[in-house]
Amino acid sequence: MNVDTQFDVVVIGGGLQGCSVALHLAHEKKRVLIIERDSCGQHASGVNAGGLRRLNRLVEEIPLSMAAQKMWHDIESLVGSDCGFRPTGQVRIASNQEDLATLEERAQKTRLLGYRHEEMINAEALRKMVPAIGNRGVGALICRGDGFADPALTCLAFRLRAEDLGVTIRQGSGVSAIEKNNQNWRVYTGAHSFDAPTIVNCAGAWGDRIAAMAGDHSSLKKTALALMVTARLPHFIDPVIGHASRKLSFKQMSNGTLVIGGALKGILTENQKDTLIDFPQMKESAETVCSFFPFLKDLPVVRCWAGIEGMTPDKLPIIGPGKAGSGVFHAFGFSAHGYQLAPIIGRVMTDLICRGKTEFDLEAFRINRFLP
């Protein structure tokens, strides 16, 4: 099997995480190739429910999130679109005094910690702020700037962007194998092979199996995350909301139809390559929602659709270099929240390519955490 073309990198899975690397890498004059077994944006990446959050981060991606909500608010001059961006803000709120304790806590965690970014608010404050929710909310925990973005106009900005920076883009090309060739990783893909120095595991859900080609161990656990819109409403509301104790999160979009998640579980098949819809479980998200906001109890759902997600046991994402061989980097397994913060990534992946080093702590993110 002969090799087709060199490059200076190739990055495996085409998804948000590993278009974002690969524009940044072409910013920096690399010669970069993305490797997708499917479609670019097929998985997570195009069907989450595209929430923009610092809001009730786990503490070790704070750093990171604070800097790619930077980079969202002017998303445009990285990818040539504003992806859909509203910067809504986000809300937690709290049903009872037991719920506005857990978000006080919260709120005092990340303060300790020198952030100011989560706010808590009073009843009165919350009704101003998502006044449909009436006297149903006795506080809440919010972010201002926090917001949300069209996950399927994003994938195909940042792909856009990457190919007009000159990154080549194979679809429908799953990787077989991947072996050390002298100063090169070689990269197979059925009838075809690529060799560069570096290669970047964002395979998503597989990334566990990328990382294991190259001689990485990590832990991860596939699962299907579903989503349901309604049918078209006049506009009542403005920030995400979510609760403190319940699973609830949606949101109104542009066009008036409302995406409900909230941690919502699909059923993945038997390859583990598709996803059926939970029907019980949309039925008992869709009264939730209905608790809260009691007058769209007859709004029509027209659709649900499910993700295939990788989970690490920690919920924490995989960052940085693998521990097997130079020349190996991964991002993967960002656990259902890695939307947000797929600028940032592209920028700390390509800082360690290119300069070693990164000016954030990626320890908690190694890929070796998991080892006995």
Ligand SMILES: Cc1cc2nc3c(=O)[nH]c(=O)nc-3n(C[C@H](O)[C@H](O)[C@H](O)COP(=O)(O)OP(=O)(O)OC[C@H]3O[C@@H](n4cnc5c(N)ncnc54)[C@H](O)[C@@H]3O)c2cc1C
Second form
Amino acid sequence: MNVDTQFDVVVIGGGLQGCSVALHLAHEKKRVLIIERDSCGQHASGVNAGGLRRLNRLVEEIPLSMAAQKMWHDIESLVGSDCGFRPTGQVRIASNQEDLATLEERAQKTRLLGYRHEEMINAEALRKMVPAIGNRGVGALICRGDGFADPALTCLAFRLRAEDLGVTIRQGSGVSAIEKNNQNWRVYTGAHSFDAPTIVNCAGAWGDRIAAMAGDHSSLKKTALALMVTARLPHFIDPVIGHASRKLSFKQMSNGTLVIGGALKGILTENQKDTLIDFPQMKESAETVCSFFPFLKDLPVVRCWAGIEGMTPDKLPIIGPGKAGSGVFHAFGFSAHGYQLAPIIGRVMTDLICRGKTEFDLEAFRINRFLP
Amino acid sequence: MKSLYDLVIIGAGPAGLAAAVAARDFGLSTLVLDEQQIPGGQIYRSIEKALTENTPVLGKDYFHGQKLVERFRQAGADYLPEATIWDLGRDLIVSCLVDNQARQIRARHILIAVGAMERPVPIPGWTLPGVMGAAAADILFKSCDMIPEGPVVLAGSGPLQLLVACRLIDNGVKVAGMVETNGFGDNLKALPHFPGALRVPHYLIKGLSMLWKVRQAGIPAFRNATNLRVEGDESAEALCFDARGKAQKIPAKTILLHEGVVPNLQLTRLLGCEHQWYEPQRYWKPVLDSWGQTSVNGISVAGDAGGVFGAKTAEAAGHLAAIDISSRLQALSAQEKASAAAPLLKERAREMSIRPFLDTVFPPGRQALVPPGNETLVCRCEELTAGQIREAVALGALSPGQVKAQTRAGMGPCQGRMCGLTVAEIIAASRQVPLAEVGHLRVRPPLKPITLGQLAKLEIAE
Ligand SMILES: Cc1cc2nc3c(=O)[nH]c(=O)nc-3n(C[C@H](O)[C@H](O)[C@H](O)COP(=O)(O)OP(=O)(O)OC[C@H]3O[C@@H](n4cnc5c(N)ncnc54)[C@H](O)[C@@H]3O)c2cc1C
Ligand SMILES: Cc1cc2nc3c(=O)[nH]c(=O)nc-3n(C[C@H](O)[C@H](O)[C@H](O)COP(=O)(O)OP(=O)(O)OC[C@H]3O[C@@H](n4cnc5c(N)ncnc54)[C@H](O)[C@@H]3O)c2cc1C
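Switch over from the form predicted on its own to the form predicted together with the named molecule, please.
Next comes the full complex, this chain leading.
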């Protein structure tokens, strides 16, 4: 078999970020190869909670997050599928005055920065929005237009669209080394090698390794994050639920199941590629859910799972070029909130690669912020 | 009940019971967990309750179990019936649900003796009322005294099919047909294994006498049947198939499907034990050493859960595993271990000598493995058809895990227990690669649903 080995861009990692970057590049007529070690969407991108949240974002991410949410509202035009997108809104509940103060402080902060997407609501308005909360909420910070989508559908749609646009995808063997020859990078995977002047590192929780191969220092910690899903129940709640101070986080999916999560830690196995469930953590989460919504206590949990995410020390992703003139670009370490950003990340990286600039300020995301 | 046991045994069938009796003999603190109400497992199900008037029907073998259960009751092992195991970890913590209370129990060693399950037989109409597994029907008979409504048609392949047919005849149920998906070609293939089978002539005699009984009863019999499907609107009305060169149709109220049994792998998969593919019966089984040790430290398997070899083999394997575990936990010297094991190893080898023959004579039918039509339901929980699985493969899914992500096959409450093998077979056939290459579904806890309220009250192992 004759294999093409010369490309314009090699994208390392076929999660959502990698597929988004590839499909945006393909629109610019670039010849793109994605090299995915396992299978596209197998890791964080395909197994996350599907939350699309601008609410309570780290402020550095707000511009990207706002632009991404706009793209989610029209996701079908980008990838030919609605990806299960539901703009149900997100709420962050306060249970007492202290919670309220925290949320108000946050609202104040974003208002001062000129944003209007987050708003405070009182107990009555909260009850109207989430009747099941009863008298267990005294108010909330909400963001209309936030919501959720289906991660597996999203990964499938992004991959298929990338392939439709001519992107080549190789799955099942990871990048083991890269090497620069004149203007070209040679990327090694299994028994093969591929050449391209430009590399994009979208290796998620393993992005620090690829960065190191390119001579860029970063700081990343692999973390297993766990979720549980329940049996179906009749529709009872629209918005995605969060809380100001408790580990309460869930949503009711379109098929009626509840997906419950919220920074629940799983256990990473020795090979750093698999995860286990830590039931004492799940117990705590179940307690919290039952204390807010007692009628859910008889709802069966049918499955727990966990995915692996790369966390940076400041919880901000690494987005931007590597060493000056190297032809290496990074987009990894999304620190548990990268699903929402995926559509815009493809555009930003494509702008950087094809035009050398982007309208977004990436200062807070540069990789060399971790230099000792 | 303690919070730590030397040995926790999951499953109170012949393997688990024999292991418990032996482990107690060697002084191990032992806990046996089982989801049934009373001990006995598949073959000796409800043995303590079994009505004596059923004695001649259930047979001598069944009452061999009574002695085993009696010995177990006297052995001094703690026993938790109606226990649901919903998680099991490499840290040897067993999470279970008993009496509505979720709790974790620690073990120094765990023996998995959860037996086998009937292979699902996805043919058109298999989910209609009136259609069920032959072994499932037999279980209903043993535990609830429920006899299927005739006329009954049995279809598929396997010694159990024959056994159930005889039981129906003995109970005066009208059997309208024996439709086998295997045939003379399989007999020929099994010929080289015949000398081995002669080591246990009583099994061959039992088989022949069962065949004779079916023949005497004048039941229409077909072999090499293909294109099986169940017809009926509200419930099963007839089994249709092709045989003897033409289309056949047998009206029936009950249709019992059976294409063999496969090891119950939820626990060993969950633990990430190594497994191997067993081609004659096309199933996965855990890789075990001759004592039943898996690739995971502290985890052993005995009985049909490690490969389907029948009740006597299961009993010997359970006993052997207990000997090995006792010696690992220093309750037994190397010498004691060897001498205790010697007769059992011999017994097991003899018992197993029938298997190559049986497994070749009764291969699972091709149609049940890979449903040829696209409309046949494969995943009952999420209501997915063979066609939808094939579509996912066409869109690039290479493994059961990827098909699951794309279609939700295996995401329902049964967690792929029912559809896992079929999905893998369809992928392998579509991609034209060996099944071992496409892999298997990842198993995630809880293995059985547990409510949020129960989870919130979980008693955590210290
Ligand atoms: C349980 C969980 C819940 C989450 N919930 C949300 C949420 O509700 N909302 C939200 O916005 N975000 C959420 N996230 C975060 C989000 O899923 C991630 O930030 C996002 O998916 C990251 O995408 P990625 O493409 O960078 O990473 P990944 O999807 O991990 O993709 C990286 C890919 O790189 C591949 N790779 C690694 N090394 C190599 C190599 N050497 N060669 C080739 N390929 C390689 C990997 O196999 C992997 O497929 C959650 C994450 C988890 C784990
Ligand atoms: C209808 C029928 C007829 C048979 N006839 C014969 C015969 O004539 N001769 C012969 O040699 N063999 C026969 N067999 C096969 C025989 O039943 C098995 O070989 C034997 O029972 C295997 O013993 P075991 O201990 O491995 O498992 P089993 O007997 O299957 O026992 C497993 C036990 O584990 C429990 N269990 C399973 N999963 C869990 C879980 N997750 N949590 C808690 N408990 C669990 C089950 O409740 C069960 O009690 C027959 C089987 C059937 C179904």
